[in-house]
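One chain is shown next in structure tokens, namely the form predicted alone.
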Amino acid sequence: MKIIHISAECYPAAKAGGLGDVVGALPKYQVLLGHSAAAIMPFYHGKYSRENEFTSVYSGIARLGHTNFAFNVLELVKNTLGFELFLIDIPGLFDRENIYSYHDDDERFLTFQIATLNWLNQLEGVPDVVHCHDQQTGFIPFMMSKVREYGKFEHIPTIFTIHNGQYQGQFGFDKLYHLPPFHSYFNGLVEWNHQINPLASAIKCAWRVTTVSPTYLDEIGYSMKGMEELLRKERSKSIGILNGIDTGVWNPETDPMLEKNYSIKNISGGKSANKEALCRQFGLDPSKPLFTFIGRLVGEKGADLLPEIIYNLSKFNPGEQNFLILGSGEKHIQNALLHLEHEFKGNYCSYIGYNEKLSHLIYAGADFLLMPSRVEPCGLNQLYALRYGTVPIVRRTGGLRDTVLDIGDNGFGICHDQCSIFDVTHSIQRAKSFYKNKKAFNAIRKQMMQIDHSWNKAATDYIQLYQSLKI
């Protein structure tokens, strides 16, 4: 099959979260299954664009309302990704460092979608399936089926994956004219709750809707910012497919970002060497259990609970544990975490920002990974932690429920039900007790590292889904 993925992110070209990891891995594994897979994303003017060489394969015009934007389709000169990657360069909209959080994001990503279809429209032949990811590509299924200009795509199956339904991209009807011309009869296909909503449009128009875990599909039917009714209505065409991880990139035996590589055979020595390197870097005591958090410092991830949890445990159980935080997000959470460093130096440290190499070292060197998420569609961090022998401490929600089983149920993680200071603190206390039993602790680590969460199964599930839609 010829498969096209369209996304705002694709690792290593651009990554803000799990979306980038997924789109950077799924096409590669589909190629390994014998198919042709390519990814299309915007060309951001960041580090990746500066460090790589590209060649232009097409130039065109994308019309957004009354404005024309020239664009170029770029391809990597030396591509070692395992799949084709095409980047849409639109001067004036994407010649910026960051991926998101600009005032004109609506216009940026709609223009990207129009430019993508304009390019595909002039190519000979059509793909067998177009797979769109999150609301930044949400109008693609609608335009392929209802905009006359793109009529050649009308019978091409479209898949839309919801990576995070909290972000919907809605805007007012005053911008409806930004879309390419279509019959007003179809206005309802781009609208939800009296606004233009790309996420709702994709759910209505895509041939199939997928979520990144089975439990998340159940959850969004009763909690998705006012779109619950639509999800329930479209449930018959929806399926939850659990994400995988790229075991070529995330492999403690070969990972070049670690202090020392290790496998199940030498897990104790390997973990200890990486923990010591990590603790030297941040002035922590490697003899203490190390609790870590990696991710966005936002309420959705439960990060707002961390300052009080760390304060209470460090104040009233001093010297019993160490904490290390890596991430960025809401300013008040960042400031609260930074403030704690002065009071608990030697037992706590934070790195505000993101550092790919440091994240790998943390997965390898930490004893426990905290994920007290309020919302977690799939979660990849717990899968990385399992791969590196780090015990995940998670709230039972979304993909965390699907992938982590509590040690009390003959599992390999520590689970709790509420996103609360009490629940997380209680789980940490359980973890400290478990840590003292070195024999059981090491046995669980070995068990975790043998679990297969590679993309092999998920890639096969998606191929089977695509093939079921062939006309």
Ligand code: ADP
The other form holds:
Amino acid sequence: MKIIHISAECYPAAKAGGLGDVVGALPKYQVLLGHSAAAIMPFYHGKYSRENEFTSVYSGIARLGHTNFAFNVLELVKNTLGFELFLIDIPGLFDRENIYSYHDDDERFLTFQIATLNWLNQLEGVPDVVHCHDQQTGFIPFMMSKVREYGKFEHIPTIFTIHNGQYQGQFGFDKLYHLPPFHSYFNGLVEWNHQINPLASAIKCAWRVTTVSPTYLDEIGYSMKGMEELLRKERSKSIGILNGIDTGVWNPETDPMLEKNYSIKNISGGKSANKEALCRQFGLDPSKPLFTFIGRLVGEKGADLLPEIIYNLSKFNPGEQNFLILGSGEKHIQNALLHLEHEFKGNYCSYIGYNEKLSHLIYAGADFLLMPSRVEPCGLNQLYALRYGTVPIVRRTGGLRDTVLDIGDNGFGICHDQCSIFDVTHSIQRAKSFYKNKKAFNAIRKQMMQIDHSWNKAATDYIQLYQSLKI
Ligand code: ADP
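Can I get the form predicted in complex with adenosine-5'-diphosphate (ADP) as well, since the one above is the form predicted alone?
Full assembly next; the chain just shown is listed first.
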């Protein structure tokens, strides 16, 4: 099959979270299964664009409302990714360092979608399936089926994957004219709650909707920022497919970002060497159990609970544990985390920012990884933690529920039900006593590292889904 993925992120070209990891891996595994898979994303002017060489394969004009935009389609000169990657360069909109959080994000990503379809429209032939990821590509299924200009794609199956339903990309009807012309009869297909909403449009128009875990699919039917009714209505065409991880990139035996590589055979020594490197870097004590957190510092991830949990445990159980936090996000959480550093120096440290290399070292060197998420569509961190022999401490929600089983149920993680200070603290206390039993602790590490969460299964599930739509 000829598969096209369209996304705002694709690792290593651009990653802000799990979306980047997924779109950087799924096409690769689909190629390994014998298909042709390509990814299309915007060309951001960040580190990746500075460090790689690109060649232009097409130049065109995209129209957004009354404005024309010139765009270029770029390809890597030396592509070793394992799949084709095309980057759409739109001067004025994407020649910026960051992926998101600009005032004109709706216009940026709508122009990206229009430019993508304009380019595909003038190529010979059509793909067998177009797979769109998250709201930044949410108008594609609508435009392919209802905009006359793109009539050639009317019968091409579209898949839309919800990686995160919290971000919907909605804007007012005053900007309806930004979309390419279509019959007003179809206005309802871009609308939700009296606004233009790309996420809702994709859920309505895509041939199939997928979520990144089965439990998340159940949860969004009763909790998804006002879109629950739509999710329930479209349930029959929706399916939850659990994400995999790229075991080529995330492999403690070969990961170049670690202090020391290790496998199941030398897990104790390997993890200790990485823990010592980590503790040296952050002035922590390697003899204490090390609790870590990696991720966006937002309420969705339960990150707002961390400062109080760290304060209470460091104050009332001093010297019993160490904490290390890596993340960035809401200012008040960042400030609260930074504030604690002075008081608990030697037992706690945080790195506010994004650091891919450090994240790998943390997965390898930590004893425990905290994920107290309120919402977790799949969660990749716990899967990386398992692969690196780090015990995940998770709230039973979304993909965390689907992938982590509590040690009390013959599992390998520590689970709690509420996103509350009490529940997380209780789990940390359980973890500390578990840590003392070195034999059991090492046995669990071995068990975790053997679990197969590679993309093989999920990539096959997606192919079967595409094939079921063949016409
Ligand atoms: P999200 O909801 O943010 O997409 P996921 O669990 O699906 O969460 O994926 C998070 C990905 O982003 C993981 O690869 C994780 O290691 C990475 N990540 C998150 N925050 C940071 C950070 N501050 N520095 C480095 N990597 C990060």
